[in-house]
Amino acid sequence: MEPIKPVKNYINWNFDNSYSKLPEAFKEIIKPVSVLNPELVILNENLAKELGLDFSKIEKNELSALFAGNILPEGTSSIAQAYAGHQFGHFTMLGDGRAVLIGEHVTNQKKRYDIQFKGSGRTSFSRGGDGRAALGPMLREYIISEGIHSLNIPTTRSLAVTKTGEKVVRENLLEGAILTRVASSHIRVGTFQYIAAKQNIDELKTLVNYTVDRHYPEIKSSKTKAVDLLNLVIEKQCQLIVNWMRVGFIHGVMNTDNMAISGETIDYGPCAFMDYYDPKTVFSSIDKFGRYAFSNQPAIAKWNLARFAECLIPLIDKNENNAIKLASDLIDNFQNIYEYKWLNMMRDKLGLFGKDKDDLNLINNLLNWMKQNKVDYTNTFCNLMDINSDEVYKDNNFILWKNNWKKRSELNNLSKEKQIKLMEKNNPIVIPRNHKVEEALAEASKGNLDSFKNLLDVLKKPYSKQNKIEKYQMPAPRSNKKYQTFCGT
């Protein structure tokens, strides 16, 4: 029997792939491998919409041959992509061993997205391994990225999980699936360390162009063009990071093949949310020494940056001692750019409008207490809004804290109303909480999608008060047992 081969019109898939026609370096051409029995699980329709795509006249299980591999759209041209990676500090060629870039659709508006099949089988970068996911960890995956989606944090998004039918050896036996991941591009900071490690300056020179030509249209007639790069991919990065550390997000595995140039948060692997604040925070369980603790991530993302800025050293002087210098000078301002944005960021968290040069101390005894005490992060901006009301804000110390915060409002000089919308704009009423999600997950593989779709409802207006969310609000009750998250390969 012929394979279903879908109608283009149907769906108004726009594949113009440009990636795919890059020198041979930088991919290598292959097809998903086909699974046993595709099931859709779930299709984020309003994501469709924004990308123009209509379902509406696709059987399910035309759609779930879709979203597995098992035939493709017309006009994909699909690769696994070349990168390398520091991976907790240790360098190592890697590239999609379980993923395939079918293809990039361009949207009536000429947006550029990347789809990409997760777990879709084997590569010549495998290395070894199955080249498949399980259910559970493409499902984490949906959930956290549309969850900071709804955030308004840059971020790769999820279209569909598919389940494939067979099981995937792990610590068990796994329901086998595959996630649809669409990016505005997959280039990292690993793409770069891939094609520097081969000392071939025109390959170099090349993915600088694309990566110009693709994200920063606004300097491709630059003079300076890496330097300008650069200095753009250093601002993308901080305000990322700027995002993490506003709503407590600990992504877990910040290795350099996880930064996305574009700016946008990729792979989410071992990642979570702090419940009680603590700097030190790590869910990871391949995290032993907490390189990728939650108060450590500006740091790491400078060290990936200067990894980045390393590649870019040919590029930027031909004198090499001139381009170290003048590298080093940008990342080194990495510091200065990042504790900028994040003191303005903790300043309207706080409804602080303008600046005060006590500003500092305020935020960090504020913190100081949340470490202190173990109290919950999210919530504690919740209660400066007057949302949450717990016990644990009747504490003298806090008490004493807020009629210092109250002084230093009324500064501001405006009305209570004004103060309260800008905290509405960055604090969160509801973050993906980790219980709930493991909760969600758990049902999930029992074959009901009821709690996972209710969180998914929950998390896309995390700023708005929502009636009956009172569940969705809760830190996970205090337990002697460490919470841990795992990176599903």
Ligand code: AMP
The other form holds:
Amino acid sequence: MEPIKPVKNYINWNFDNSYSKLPEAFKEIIKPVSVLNPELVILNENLAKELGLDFSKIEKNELSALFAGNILPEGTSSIAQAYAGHQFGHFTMLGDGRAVLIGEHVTNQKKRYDIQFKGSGRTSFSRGGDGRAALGPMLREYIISEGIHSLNIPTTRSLAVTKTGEKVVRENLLEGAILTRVASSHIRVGTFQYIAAKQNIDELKTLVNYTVDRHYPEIKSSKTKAVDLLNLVIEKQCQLIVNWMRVGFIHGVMNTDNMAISGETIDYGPCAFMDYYDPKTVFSSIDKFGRYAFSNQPAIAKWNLARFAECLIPLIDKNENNAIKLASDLIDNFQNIYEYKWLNMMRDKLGLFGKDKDDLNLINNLLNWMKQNKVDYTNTFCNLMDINSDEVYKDNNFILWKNNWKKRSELNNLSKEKQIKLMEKNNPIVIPRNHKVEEALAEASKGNLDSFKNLLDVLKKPYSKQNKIEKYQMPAPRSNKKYQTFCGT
Ligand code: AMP
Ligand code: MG
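Alternative state: the form predicted in complex with this ligand, after the form predicted on its own:
Once more the chain from above appears, this time first in line as the rest of the complex follows.
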């Protein structure tokens, strides 16, 4: 295997690596393990442009080597990050077992992004794993994360996928691949849990200060930094979950190591989109008790935030009882913030301005109707925008509900156009539908990326009317076989 050597900077990389300068406990200094025969599968030109990066002067061979970690750009300082996590409620020491952060790229607008290779080989955190990833799941993360981004929901992004030319052993032998993930940071609730578990108060302070400087500079000089940080993260996570609920997204594995302090959606494993409305929807094959079901997401976010609060206790107040009381009050308030935000989000979906005492009823009646009749969540809101006219919407109960909705809309005293505008901003016409994603991945695994690229293209403008997208709008035909997603991919 060729030794790792730096490439000339025609690309405009501007690495400034702050996390790798943190104390030893935070990371392992390690390079990606080079791979046999790298081949670039897809490069996200739009994202590259946003990052101020120009890959046009680089030959495909060199690009492939670059995005496989066989050669590293100048200025990188690669590490595997240490973190812990509650996985399905059980605490475990984890860390990047199959990823390395090669460095932080700072754009001309002074925005800082982690550039991470996922699937880049074993690290000291790999435990029994091989440190690798398979092509299908990396392309899946690519398309769903980019889809979530286009839905205007904070998320990590995907810059490239490269095949490694090596096989990975799963149930079958699969093609290996590396995803280049871009994130505003990879600091997780689990990062705090890892440092807190070591009971070194100075390192905990270092992590709080680092996180505040990077994500919440507005509280930099606060005298109550830990509490303020907790408050801001609660707010950010609440907003994120409300957004997921808006589009029917089920993350599927909301372990504390998969919750980013930045408020970005992170770790696209067994995630999927709900089609027929059922609050209990679960796709993940290992989520036997529905811990991460659609309607459980807010409760789990609150649970995770309580774990985050626990880490901060020593910095909240010298008196532990006072600290616990203060943190508990903030966590208890999650429900109120969530319900308030959720109700407003649902009003937006229905194009309702202002407030009416019966709004919650009106919304719940619609959700109940969808549930009873197993109706598609996304398409129901499209019907209200006169985009979808399926037979189900001729149902009498729905027509009655629609009349009530129209009466409520008239209280707005605003024009129909304004109502539609509000709805168009909040109701996607297309989402990454599970069967369409699977179809695209199946073809990609045979070397044909056409369907993948077509789907990606349609998903770039989820709120716009586009020509010939009917096939992307339809839910999967009903079958006896339940759609399932898998972890540990
Ligand atoms: P995830 O399910 O991707 O959130 O991963 C949970 C933990 O397992 C993280 O510490 C990962 O780095 C680790 N992990 C997942 N897959 C592998 C693998 N193939 N090899 C080594 N570690 C892995
Ligand atoms: Mg993870």
